[in-house]
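Take a look at this single chain, the form predicted alone, given in structure tokens.
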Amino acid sequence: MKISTKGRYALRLMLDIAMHDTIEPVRLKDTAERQNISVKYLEQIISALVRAGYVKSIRGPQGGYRLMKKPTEYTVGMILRQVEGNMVPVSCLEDEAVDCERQEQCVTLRIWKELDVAMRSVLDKYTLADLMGWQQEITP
């Protein structure tokens, strides 16, 4: 499996709000001058995590972006998830998967499955907050 440009964006969004939201909302033009990022992408990513309620967006001149919940109530796969979709191995394993006919037969299956859950193990594992710890080890 492959993240796309858009879900490691969406990672940096939400980790540079977390870590600049301290006085005021967080603009998406400094957002994209700190991450090298366009502010055209940026409101792409920044409308799906809105539509989710993962940030909330203050208009105004003072305006901008703040995380609704504390950086340790966001894992990773929930914000991967938000802006990559279901991000499953393969299509059998999805949530609404039509019964697949080899699926008694299927060796590969195990595989798919096992790494499914290896893999939700991860990116669940670790919060907005381990994210915003890491980056102040390796920020002077």
Given for the second form:
2 protein chains.
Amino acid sequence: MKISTKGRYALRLMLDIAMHDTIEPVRLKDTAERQNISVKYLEQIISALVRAGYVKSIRGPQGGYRLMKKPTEYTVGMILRQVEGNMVPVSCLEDEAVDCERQEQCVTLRIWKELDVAMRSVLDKYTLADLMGWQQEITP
Amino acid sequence: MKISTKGRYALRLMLDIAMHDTIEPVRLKDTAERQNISVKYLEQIISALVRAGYVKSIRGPQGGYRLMKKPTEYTVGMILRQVEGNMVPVSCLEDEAVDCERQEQCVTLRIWKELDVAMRSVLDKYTLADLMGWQQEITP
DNA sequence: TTATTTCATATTGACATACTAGGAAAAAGG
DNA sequence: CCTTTTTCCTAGTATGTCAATATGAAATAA
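What would you give as the form predicted in complex with another copy of the chain, now that the form predicted alone is on the page?
Okay, now the whole complex, with that chain kicking things off.
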């Protein structure tokens, strides 16, 4: 019941890009240094975010990555779901789940559903913009 | 980010014992049949619950298991924590966590903390007694 | 043409998950 | 005492996931 490094790093990566979005796109090399994560691992993580259309890449020298939307438009949940998969607490709640025959009588399912709602309510409440604000409070 | 079968089965196991608590203790053989889980796997799961003092075992013929407390005294979270471990969403929040040097500047930690609170609020709100009530509504 | 960047795919080692297997220990009933 | 039924304990095993590293190709700015 843990969020993987991929998910946690993805959030820090997106925040790092958002915080350093100037005329120049953000290079993974720089993010890697600032966040203390290997470039190679970041490459893997960001590929999912590129595929999702969350960031756009510019190749070659002076290349890098840039956000496609405003920081207010990325919730934490959106980012996690791209790299972690669906983020539901039990597979019974997955869209592709074959519904099991005991589902109607399954009282534990009520718990999992409510847990799912509670998790979403947190993860979809905050956006990158919120994280940016907090970050600026700490390191002005 | 999934609850394992062990956690889910543990909850069904405890509910099954609670629902069939009569003069006779509940045998795993019967639970296994009702819940469609192997006796061997249930044995493993229940050992953690015995160790925690949640159920008491009676060996030999006419043996089985019995709850140590009233169903109202077991929250879902308590049961899950025994078999799944601490149930916090990131290891930074574990009691034994070596606190990382970036903790003070870590804005993502705020998210994880709030996620943890939200999860607890659901998992510690419901007890076995609630589950029993729901079950009885469905199959009177 | 070279250096710098992203892009794509494969490989690795460690660990976790979801079980099954085999037998020992306890105890009730005859 | 003996047999059967139950829990108890340890080990094994197949599969998968995690957390990376490694290798090299493709694009592009200067």
